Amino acid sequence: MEQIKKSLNEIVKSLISEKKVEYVFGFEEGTLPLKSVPLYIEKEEDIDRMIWNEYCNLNLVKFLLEEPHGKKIGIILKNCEIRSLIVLINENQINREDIVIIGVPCSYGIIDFNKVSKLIGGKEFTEFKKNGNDYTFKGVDFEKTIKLQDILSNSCVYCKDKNPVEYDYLVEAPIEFKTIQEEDIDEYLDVIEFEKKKPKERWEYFKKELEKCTLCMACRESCPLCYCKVCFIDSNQPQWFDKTEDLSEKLLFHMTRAIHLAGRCIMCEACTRACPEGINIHLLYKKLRKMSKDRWNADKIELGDPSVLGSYKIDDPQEFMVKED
């Protein structure tokens, strides 16, 4: 990680000092342990505050949507986040020429705070220490050591693309960046296991998960691909949503959002990590992505490619219209 940080500092310093960008989006330490917050790097002295580690887990692309076109901005991104930027460029929400992408090869991945909280019984920790792949968390009345693989975001566990697919500057990193899993696993293994369940079991799973939902909209707010100025859930002309906590209302929101993300989700899992209730809503979006891959071979996200539901080919398979999936 030190090698990455050194290379990152050099690139950012060059961009700022040579005025190639107005500022760079990065991360700095948060006020709580294991937390990071976005950092606007406008001056060389700001670089000293910049960090890069396994808890830099926000998708900074979300913040680009608020910036005006024509402003040259640098941004530090991992590959999954770069894919979300590509989707926004393809959908004409961001101009590629406005963005300077600093691509960072990903090592094992990023930490899921919800997993940490669950493993320490919801207790508050005041400090943590890292020793190789062991993380020791300390609180007022406890101390617990957890393996990195037990607190990694699921998207990182199954990720196959560790190297940036699009960038202007590439951060130098160790040659071998591997998944922490010893065996080679299918990136859709969690979906495949879920598909083995009977329809009633699948329904009961999502019913139980969504009953925990408080409609706080953290999943929507964390997703870089939710950029509508007025979400259907907030629209009152027409009124689509009654804003109650009935299960039917929760299903309406999550299923409609899932359809909006079909074939577009870049599997960064920001939604699940942002959820204060720890709902694994990402599994639903990933299932739709697997369906898009199986049916239309729509798995790679590349510049210039339209979304799978935003394009049509005469030879597109249509068996889903007459055959239940």
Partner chain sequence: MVKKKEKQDNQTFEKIIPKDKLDSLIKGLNKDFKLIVPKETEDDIEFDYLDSDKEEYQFPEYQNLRVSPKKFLFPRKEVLYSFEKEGTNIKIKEKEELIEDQVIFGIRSCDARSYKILDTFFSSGKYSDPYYFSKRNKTLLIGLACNEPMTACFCTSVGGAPFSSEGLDAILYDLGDKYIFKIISEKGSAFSKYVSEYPDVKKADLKKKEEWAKSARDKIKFDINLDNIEKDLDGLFESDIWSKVSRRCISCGACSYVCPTCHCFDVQEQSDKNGGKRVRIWDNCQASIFTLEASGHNPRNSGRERTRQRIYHKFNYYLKNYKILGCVGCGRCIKVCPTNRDIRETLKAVVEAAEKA
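For clarity, a rigid core is taken as the largest C-alpha set superposing within 1.5 Å between two forms. Everything numeric here is computed off the predicted structure, so don't read it as measured data. Residue numbers count along the first chain shown, from 1. What changes on going to the form predicted together with its partner chain:
The rigid-core alignment places the CA of Lys19 less than 2 Å apart between these two forms.
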Given for the second form:
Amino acid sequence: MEQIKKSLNEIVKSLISEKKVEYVFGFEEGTLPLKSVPLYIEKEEDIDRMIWNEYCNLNLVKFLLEEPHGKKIGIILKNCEIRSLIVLINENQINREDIVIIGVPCSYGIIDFNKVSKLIGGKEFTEFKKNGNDYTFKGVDFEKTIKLQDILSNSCVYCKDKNPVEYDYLVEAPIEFKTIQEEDIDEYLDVIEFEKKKPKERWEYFKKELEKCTLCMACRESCPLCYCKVCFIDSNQPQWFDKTEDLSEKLLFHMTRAIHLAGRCIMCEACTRACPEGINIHLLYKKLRKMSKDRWNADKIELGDPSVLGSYKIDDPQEFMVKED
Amino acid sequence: MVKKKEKQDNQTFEKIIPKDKLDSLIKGLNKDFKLIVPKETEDDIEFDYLDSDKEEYQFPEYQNLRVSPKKFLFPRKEVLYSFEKEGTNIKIKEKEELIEDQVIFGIRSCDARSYKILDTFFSSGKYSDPYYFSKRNKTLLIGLACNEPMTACFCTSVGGAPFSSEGLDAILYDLGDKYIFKIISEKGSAFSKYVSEYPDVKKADLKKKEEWAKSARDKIKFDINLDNIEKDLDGLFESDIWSKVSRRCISCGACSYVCPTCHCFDVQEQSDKNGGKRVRIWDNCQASIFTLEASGHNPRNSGRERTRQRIYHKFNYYLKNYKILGCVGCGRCIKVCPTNRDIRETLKAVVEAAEKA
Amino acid sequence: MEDTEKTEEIQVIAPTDKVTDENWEPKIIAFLCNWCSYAGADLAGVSRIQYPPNVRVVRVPCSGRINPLFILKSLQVGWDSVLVSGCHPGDCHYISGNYYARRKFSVLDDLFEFMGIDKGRVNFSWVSAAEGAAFANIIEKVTEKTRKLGPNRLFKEL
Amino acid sequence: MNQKQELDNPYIPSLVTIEDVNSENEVNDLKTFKLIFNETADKEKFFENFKPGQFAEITEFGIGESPIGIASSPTEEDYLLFTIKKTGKVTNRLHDSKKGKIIGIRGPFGNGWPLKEAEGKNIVIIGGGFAFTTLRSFIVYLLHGNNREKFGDIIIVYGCRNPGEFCYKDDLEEWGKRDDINLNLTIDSEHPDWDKLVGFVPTITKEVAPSPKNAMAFVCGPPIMIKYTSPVLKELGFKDEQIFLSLEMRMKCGIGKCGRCNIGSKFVCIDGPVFSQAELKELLRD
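Please give the corresponding structure for the form predicted together with its partner chain, as opposed to the form predicted alone shown earlier.
Let us now look at the entire complex, which starts with that chain.
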């Protein structure tokens, strides 16, 4: 961690002092424990506030969408976030030349605050300590030690794609472990496990999860791939939704959003971490990514790749078609 | 006026309730009132209805709950009326609500004050809100003074206090080994019969209570003077602090959904061939469609304007229109925000900017 | 919604009859591409091939025009089944519209499967302008399947 | 709930029947609806507080509700007129409606044009496009019976893009014949069927040059028109206190509860829609 920090400092400092960029996107410490805030590093003294750790939970690429073209911006990213930037570059939303990517190898993954909250019974912790992979949370009337793998974001638990694939500067640091699990596990293990359940169980699971949804749109707003000027749920001509917060509407919203993200979602899981109710909505997107792999062998997104739904092969599988007798 | 009453009641109804008797008090109340109590769920504590005949209930330990009990008086989704189509004719059926007397038990001071703000707002102007008051008029609040404020709490800065009894009908003070039960309002005297058997409070207990109150107050680390906030904001409408604040906002509505005082709503219609209903649902001012007009014009088009609107609504317009602050300092918006946009930091920035100007 | 009234262009209108279990008949909404499947349906009619009258047709320019949201919305407002049909691969009037459509359909299909929603209510097929009989056959098949599944309560129960 | 509360519930619409539908322009996206109350009690309640310049919430059952300015005057006692442009879900459905359809109405809401203050003054009315609706209500009120005597000169400037866009052609013709009002109609650019004024509303206002002396100006139109008309009025010597504007915001409830139509601390639906230029300057505006 120290090594990353040092290397980051040097890179950012040189970018700022040599005026290679207008500013660098990073994180600073939040006002509550285990929370971070996006930081615009414009001056050298801002660098001291910069942090880089396992609770930098947002995907900063989202913020790039707000910036006008032609402005040179530096941004510190992990590999999953770099892939989301690649999707946006592929979809002509961002110019590659505008962005200076500072890639950081990701060893830990990101902690999901919602998971912590659930594990300590919705109580509040005022401080936390870490000792290797053990995190100890302390509140007014409790102290609880939790293993890192229990509070890591789901996608980080299974992630194997930790080295930046595209960067202008690379922070050189050893990756401490490949996945948090010791044995070599499948990247899509959680999806595979879920698929093994009975259909009714799966349906009940989603029904229960979506019941909690408040349609606050934190998932949409934290997702860099949701950049439509008018989202289908907000459109009023035609108005697809009565917006009465029926469960059927929530279901429709999340299903349609999943379809829009099919094969595009790069599993940064910023959506699930942003969800105030801690709904594991990311599972849907991960499934569709797995599907892209199974059906079209297109689950790794590289610069210049066409989007999954914006391309086709003549011999794509079509076993689901109804055939005449 | 309120103070006077408080004094009278002071002498009559301030009882000591041993810790282990609280559950039986709740059970007693549940015989006559519909009770809303904090309940332990799988991984959280939430306010919910209690049916003590059917379920075992134990009053849980909590600081404050993640979700405020706003929804019991101002539900997330509420039917305004329904209608039926009979040929070309329309028949409107008003929603019939049979509301029993209900008690929200264990509500914290900040949340109780939020009802006071909602009361003021929903009764303001020419029309008072019939749906809110049909429930509000039947609701009593028994508070639980706050011994352990949380990290994001700042009620003392917006005129509240952990031990405040403002807006409550009765309050419990937790003294560690026992509770003081105190009746605050006239309506709250209905509770006297449930606690009459318990011993009267002693001087020493009251002294102990003051100590607890002080220690709770001291635990709130954040302090800011908002006496001039209305004037301060008047001069900062075009200030660049709003672009700085909104820069970190992703325009989701999580803050307004957890806010105990946010009351903006949207009206929508649900229908099929034979009829339908009109409902109102919570809405949030951070979404761009909140003010989008059918013509395509949007008066509050950017995050800067919407962020500013939220702060002005609570800290300027409220003072202008109703002479109260629209915030109770519960800190929920700070905790829920995906980008940790801290309203305390914003207020600090406002006060500082005003000093400079 | 009176029948005499015009309806909004892309608004998916709920089926009109009050459904009770006794008088229930499957109601199927079919999105057909203008060039092949719609012509196929037309041919079935011209050739007087009998097929169940449970289907209501929405003509779209190309199967590539069909947004998965149309399908989901149809199910939400109470259609019992949805049929989507376009030109056979390689025959698209716009060269490749149906290839793109096929990818979208497979996403929807897998999503239904994954979420544990009965897939039987959403049907995709290829029907050409010359296949009047095939069209009738598919309608029969889909109607039978829907009849077995019963009234669509998928989103109603929520 | 008892009977009184039921009447007081401001969220429940009264039923009205569409008596007549009239297309107002050539493009046919603007129609005037004539509405009759189904219940006399509802009508009486509505007319109790009704002033020109107010708006009402029109319900298309099963679709939704839209706030629309009332185009008829309280002096037209038997019916209400609403001129509605086809823009959204509700208005689209309304445009497809035929005579005899039952819809809902809530209102009247808002403050309306300041009639009391305008008494004894010269009246300058400036309107553009189909925003003329509440101004029509105002003019009809001014010209009704004895009302005309209470006011001074009446000068009207009404501009549209082309001749086909003018609303209330019958009214305009009638007003044109009267000699106690000064009616100026203008279109944006030359048109073969047009023999009246040509030019944008601000330009024509400058030409007509109403005197600010003992006068009040009432302005309603698209934002761009208001933007350029205000300076012209100022040039002519009108003070901010003499200029009144009718504003628009997205509204849902109409009674100051849903919280979206505020301009500064004022809600457009209860404190407006009519504000004086002076009031608006005081408000913190987005």
